[in-house]
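Here we start with a single chain on its own, the form predicted alone, put down as structure tokens.
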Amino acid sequence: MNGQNLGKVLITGWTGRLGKACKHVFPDAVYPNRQQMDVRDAESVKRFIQETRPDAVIHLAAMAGIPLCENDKANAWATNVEGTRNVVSASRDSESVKKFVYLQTACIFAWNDDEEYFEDSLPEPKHYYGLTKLVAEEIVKSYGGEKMRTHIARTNFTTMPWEYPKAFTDRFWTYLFAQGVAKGIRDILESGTEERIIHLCGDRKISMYEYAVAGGSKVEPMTLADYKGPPLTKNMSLSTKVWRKYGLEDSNYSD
């Protein structure tokens, strides 16, 4: 990476897992809370970013998880669609924002366990969630110019500590930590890369029970053979033909 200047970055929805890690990569970057800036409100975000005129920005900020999304969706399609269209649509109206980077996640694929998914393979969402972050990335793919280049990070990670008494071994993502996700998206901003799509993601698959692990996490391993419940996927797997991988160990998970 050319280790471009960046200039003021304004990154939304930094209270969960990944905005934490932001802090750590993007020091000096622009935390707006609810009050400050709502995304569900048009007018308050472009307020806020008028300004702070912001030089990027990285929009975070998301209702995630497929029962909560399920069991709410009138609130889902505020936020991740609606929240999203506010957020670019103010920040290609400015006149500073050159940069644009959305968060996207992995869940917006099928997930058939024998095949890869690249950023040229075709979304097809099962549930309310991934149909919103679709939606959303479809809209910020319509603001981007020459005014203002726009990215999709698509990536796989979870929060630390594990959240479940165990962990499959039999189940494998190309998993990321939220720190390696941080420093993929510092990565998109500094390169000056015209590429709308990217998948950041590890070099290697890894089971949910190794990555727990890896961690930090007292967990058990368990196997699908143990489990009763839904159908659940084998492989997750996210792969890239148009960026580097990261190794699990480059993610530098911590607090």
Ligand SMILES: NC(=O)c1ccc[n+]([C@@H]2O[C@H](COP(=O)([O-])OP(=O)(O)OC[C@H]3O[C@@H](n4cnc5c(N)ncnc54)[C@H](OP(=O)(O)O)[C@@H]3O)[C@@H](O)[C@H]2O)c1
Second form
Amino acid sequence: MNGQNLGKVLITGWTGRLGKACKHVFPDAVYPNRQQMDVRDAESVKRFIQETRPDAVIHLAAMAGIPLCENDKANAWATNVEGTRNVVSASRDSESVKKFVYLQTACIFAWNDDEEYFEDSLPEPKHYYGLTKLVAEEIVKSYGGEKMRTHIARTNFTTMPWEYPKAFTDRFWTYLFAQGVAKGIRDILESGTEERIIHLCGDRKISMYEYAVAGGSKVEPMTLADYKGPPLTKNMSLSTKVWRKYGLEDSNYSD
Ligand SMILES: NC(=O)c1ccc[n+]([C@@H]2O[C@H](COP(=O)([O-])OP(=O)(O)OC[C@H]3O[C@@H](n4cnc5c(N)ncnc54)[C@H](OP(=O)(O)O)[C@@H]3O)[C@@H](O)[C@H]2O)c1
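Could you please show the structure of the form predicted in complex with the named molecule, as a counterpart to the form predicted alone just displayed?
Okay, now the whole complex, with that chain kicking things off.
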């Protein structure tokens, strides 16, 4: 059992940033590696799911990164769109899977500086990564029903330590740490909710600098006035109408 009444949970993409955090929150889950289940290969996905008969699937595996997807669009489509279709369709056909959670990036939004983004805000991806993730979200929604509930967990996070020597004091977001997102996913599975789209986000807008410091990183403050380069988004704050918001301090950042 993984916590309360979750049954057997299968999690794709465990070697990634969020997958590693999930290992703390779902220690007893089944974690296939790419050799056991390459999401681009429908047969390997079907076989693995039929053999393990999970009660719930958390689908993290993706080509997750804007430049990565821009530079290899064919693989981005095969992994993010067709790969997701393979996992969600094999899950529904399995008869064992009752809940399916798809991890969605907040990069599907346009990020106009003053706007807050809720579950019913209109997605407007500006790059191929966002586009593939949005198409996959629509596929996941189309597989949901009485037989298998599908949930889209949209979120944003980074892992610590902060990867740069400096962080902006005037760029804001409601990011969580990866382990906080993993706890949010567990809340979705434990709750029995029928909400299809859920934003997992922090309870207050903070600067990147505050976030990095809260994550225990030693960073210097900087402002947009110190920065020379392509335009940057000043605000990346998700909000929610249907779910609780999480305190960053509850969102343990250790690996
Ligand atoms: N990072 C963020 O800020 C963020 C924010 C919101 C949502 N998300 C979403 O959350 C999920 C996890 O993100 P992440 O940052 O943890 O990603 P990540 O660190 O880039 O890890 C990606 C994972 O997907 C696996 N994978 C890639 N292609 C695969 C394939 N063909 N078959 C099987 N596994 C494959 C990778 O396995 P290998 O080790 O074998 O390559 C790795 O385990 C993604 O769906 C992402 O879109 C991410």
